[in-house]
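What follows is one chain in structure tokens, specifically the form predicted on its own.
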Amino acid sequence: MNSTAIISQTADYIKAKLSGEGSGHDWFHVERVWRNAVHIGKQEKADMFVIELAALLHDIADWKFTGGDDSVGPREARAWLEQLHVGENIIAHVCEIIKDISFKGAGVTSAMKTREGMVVQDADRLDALGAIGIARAFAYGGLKGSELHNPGVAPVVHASFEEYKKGRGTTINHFYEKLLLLKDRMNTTTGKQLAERRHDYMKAFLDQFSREWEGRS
């Protein structure tokens, strides 16, 4: 099977698996990440086959929906790619990207190991910024039953991935614990450029939220 057919079948598989999901980790999220990854990957002159597969499969089994187990996603991705008879070097690369892609806490330094990983991580992080990022944050917060905002609960700088996974903060705190940090953690030149406007939009939203919360406007 050629690479075009593999990409097409993978897209169909993920679309069927994630369509209708309500937390913001649905097929449309994956499609946006895929589209952003293709754009960034072309600018960065990276391996597009690896990038497209990793973008499509990055949320096949997100740790947030597997009891915190971040090994499920790579395992399911491997099983799918082996079924399509993709080469082991490609499978290993894609699974490594899926394993490492997640944000792991404000106090955790983690770097993607390959250019392709950097591209896909940037594409995923772009979808956590801007208007769509705001919408996704509140969709996920609602699913988790998180408070919208509580001035008595301070944001936490999580020192480990395990601590971050166990966090139970408010949705507004999520902006300070993760989303506002992403612009400065983008990997690629293209990703950094694309993140700027989305970051500024998010900051403007938080400023307006604060004014309304305090009854100032």
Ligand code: ADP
Contents of the next structure:
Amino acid sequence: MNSTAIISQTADYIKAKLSGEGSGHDWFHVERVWRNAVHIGKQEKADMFVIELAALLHDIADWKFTGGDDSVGPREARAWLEQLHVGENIIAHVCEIIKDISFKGAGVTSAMKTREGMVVQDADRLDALGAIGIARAFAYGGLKGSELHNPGVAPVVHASFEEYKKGRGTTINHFYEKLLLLKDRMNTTTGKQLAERRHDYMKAFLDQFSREWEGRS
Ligand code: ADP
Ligand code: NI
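Can you swap the form predicted on its own for the form predicted in complex with the named molecule?
Zooming out: every chain and molecule, the one shown earlier first.
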């Protein structure tokens, strides 16, 4: 099978699997990440086949929905790609990206190992920022039963992935624990540029949120 057919079959498979998901990890999220990854990848002159497969498969089984197990995603991605007879080097590369891509906590430095990984991580992170990022944060917080905001609960700088996974903070704190930190952690020049506007929009949202919380207009 040629690479165009592999990409399109993978897109169909993920679309069927994630359509209608309600926490912001749905097919439309994957489609936006895929599009952003292609855009950034072209500027970075990276291997587009690996980038497209990793973007499409990155949320196939997110640890947030597998009881914290981050080995399920790479395993499911591998089984899918083996069935399509994709070469082992490519499978290993795609699975490594899926394993490493997730944010692991503000105090944890986890670098992507390849240029392709950097591109896909930037594309995924862009979708956690801006207006869509705000919508996704509250959708996810709602699913987990998090409070919107609680002035008595301070943001936490999680020192390990284990601690971050167990965190049960408020959704407003999630902006300070992760979302506002992403702009300075983007890997590529293109990703950094695209993050600016979305970052500023989230800051404006948080300012207005505080104003309203304090009873101002
Ligand atoms: P990551 O790969 O970093 O885990 P995903 O693409 O899987 O990111 O999406 C994570 C989405 O879920 C983001 O939009 C993020 O803001 C949201 N999210 C993750 N943890 C929380 C949380 N504790 N509260 C609110 N939103 C969260
Ligand atoms: Ni994602």
